[in-house]
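Shown next as structure tokens: one chain only, the form predicted alone.
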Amino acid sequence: MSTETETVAARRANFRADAEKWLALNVPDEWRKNRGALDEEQETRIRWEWDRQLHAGGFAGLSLPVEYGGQGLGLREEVLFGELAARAQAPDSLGRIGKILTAPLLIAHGTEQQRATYLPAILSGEQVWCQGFSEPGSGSDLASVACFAQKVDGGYLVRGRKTWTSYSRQAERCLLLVRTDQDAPRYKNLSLLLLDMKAPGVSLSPIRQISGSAHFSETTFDDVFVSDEDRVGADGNGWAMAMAILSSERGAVEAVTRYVEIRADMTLLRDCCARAGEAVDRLQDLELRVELIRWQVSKAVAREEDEERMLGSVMVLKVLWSELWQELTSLAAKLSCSEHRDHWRYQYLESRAATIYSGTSEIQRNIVAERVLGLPK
């Protein structure tokens, strides 16, 4: 072993190390405990608070550049620190669309002034961000987006509808797709906004799920102001700037913190509802399923030098992770833990969205066909 590579490996041993002590001492027992039985406003209390813990830990950004307010490692590090945080039953971040999508993607399309501005406070928790993609009458077709930005001296006029807008009650800030041309060609007629959530003209409609919770909106715009200052790209480079943003979705961070959701159910299904020997095999393959999704992680990872191969990776996980967490629910849901019954209630129908937001199994199916297999159309 050369001398480089005893470094590297020593250095994220003192990480791993560092980590699992930093977790087992804050991790809030408030959500280990009850998070079955929290209501919603106590777990968005409790994410919020967890952000602000991991920036002051030092565990916020963790493979962003120092320049930028992240801690300068690796992405094995932050994948390494998802796995370790699902083992500790860590909340999830409640910043996480800033950190995963709008963070990356100012790193690598915005401006200094953009960068300058947004990064610090979405890395400490103090800015949460959502996602302006879906509308009505544009689902999985993203690129027939009606949503419309007309220019106007200084910036854009916005007028339109979002729909499943995530975290958008609690979200300062939006990564917005709109249409800034209505006769330019598909794919060239989009552009990218950072629009002000609270900014006039903004109005939420929330939209309550079928667990109870209201985590989405269909947002209304009425000509609210975004400056040009607010725009990622080029005029008319809206397109890709969201196909960017999606790789960012459905990648190895962001299957990663599926990973500390589904690794906590798993574990508590196994350790309390099917302790009892109740179907063992089934348990047995749901165990092998939930590693799955860290080992093709891993897999990710380790091609991250070859962008090719990696995409190879990341694209199956979105499918992997949804349609495991759905049977892990129903599994969960059939044995009736009389101790945990509203926790699996409520995560039996919150996972029923999980094979339909950020691409359905269909689409992505046919995204892994063509692009990574290569299959006619």
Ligand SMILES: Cc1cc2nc3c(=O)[nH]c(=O)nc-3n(C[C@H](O)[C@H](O)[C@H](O)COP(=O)(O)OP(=O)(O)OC[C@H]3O[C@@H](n4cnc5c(N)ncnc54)[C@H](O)[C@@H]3O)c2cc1C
Given for the second form:
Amino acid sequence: MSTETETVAARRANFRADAEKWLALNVPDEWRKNRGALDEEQETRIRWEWDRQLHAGGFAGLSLPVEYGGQGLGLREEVLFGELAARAQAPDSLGRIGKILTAPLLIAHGTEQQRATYLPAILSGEQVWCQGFSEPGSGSDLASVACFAQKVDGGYLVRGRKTWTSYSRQAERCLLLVRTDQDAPRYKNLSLLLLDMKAPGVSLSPIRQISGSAHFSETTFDDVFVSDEDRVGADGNGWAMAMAILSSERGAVEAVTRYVEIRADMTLLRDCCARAGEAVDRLQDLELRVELIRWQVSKAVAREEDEERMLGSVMVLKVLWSELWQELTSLAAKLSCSEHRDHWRYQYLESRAATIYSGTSEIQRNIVAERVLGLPK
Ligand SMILES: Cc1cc2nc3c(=O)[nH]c(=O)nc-3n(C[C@H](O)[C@H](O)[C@H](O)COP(=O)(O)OP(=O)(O)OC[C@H]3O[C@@H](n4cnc5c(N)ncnc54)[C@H](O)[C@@H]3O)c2cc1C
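So the form predicted alone is up there; where is the form predicted in complex with this ligand?
What follows is the entire complex, opening with the chain shown before.
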């Protein structure tokens, strides 16, 4: 082993030991033991607090540069921390859109001013973000968005509607995909804005989900001003920005955060809810496939240097984790012990949406078929 490899291995071993110790001391008991019984307000409070704890403990923005409040480590540490968090049954971050979508976008395409303004607030847990892509008439076909931003002196006036906007009630900012040109051809008529959700003209109508939660809203913009400084990329270049965001949303870091939740559910089902000898084959199959997600993420990250190969490994993840989670919660709803019945009812209903958000399974399968396997359209 070369000295450099030994140094990297030692650094990772230290990181692992520190993270394990920190997680053992900091994961809130209220979450670990009682997650299924929490109401929406309690859940939001714990997840928000968790973001602050991560920051105070030095575990926020592991792969982001130190000058913006990150830890300057790599994607491998990000993934390793996710694996350890899964074992420790840690909460999911409330600021996940800011951390997983906005931060990499600003690092790759933002201005220095945007990075300096937003990244520290995202990583400290102060600022929650939402994503304003979908509209009543535009979901999978994102290029058809109609919410319009009219060019005015120094910025834009946004008017129109978005829907299914998760975290909109807590969010201070929105990654907003808008049409900025009514005449330019498709894919060249969009721009990506960083909109202030507290600005005059923004209104929300919460939408209640089948699980009983109202994690998202319909969001209306009535002449909301956004300055030119809050546009990412050039005017008319919003499609490329949206694609960058979607590749983070369907990528390795996102999949690890999903693994955290699915791993916790699998452990609960195996160790508590299923009675001895019950559904043994099904449980073994699910257990194996949960660990396959972890393995597939590690494989993708190991290919970090080769973007094409990495993408090939990443693109199957969204379908893998979302469909697996649905199978797991369906079985759990049948096997549940009386203590965890509410938890499984909630997770069963929540997991139904997983094959829709962040790209439906049909769309994801088309992408894998065309871009990874090279099959004809
Ligand atoms: C819980 C939840 C949270 C969400 N959070 C957000 C959010 O925060 N921000 C946001 O912007 N959006 C959010 N969404 C919206 C989500 O991104 C869209 O629902 C999704 O992109 C699908 O769009 P749609 O609902 O308009 O369905 P459609 O695009 O109308 O699709 C309907 C059906 O047709 C299929 N279909 C469509 N086109 C094709 C095709 N070309 N080939 C094969 N099949 C096709 C789809 O797979 C689907 O089964 C959320 C959705 C859910 C359920």
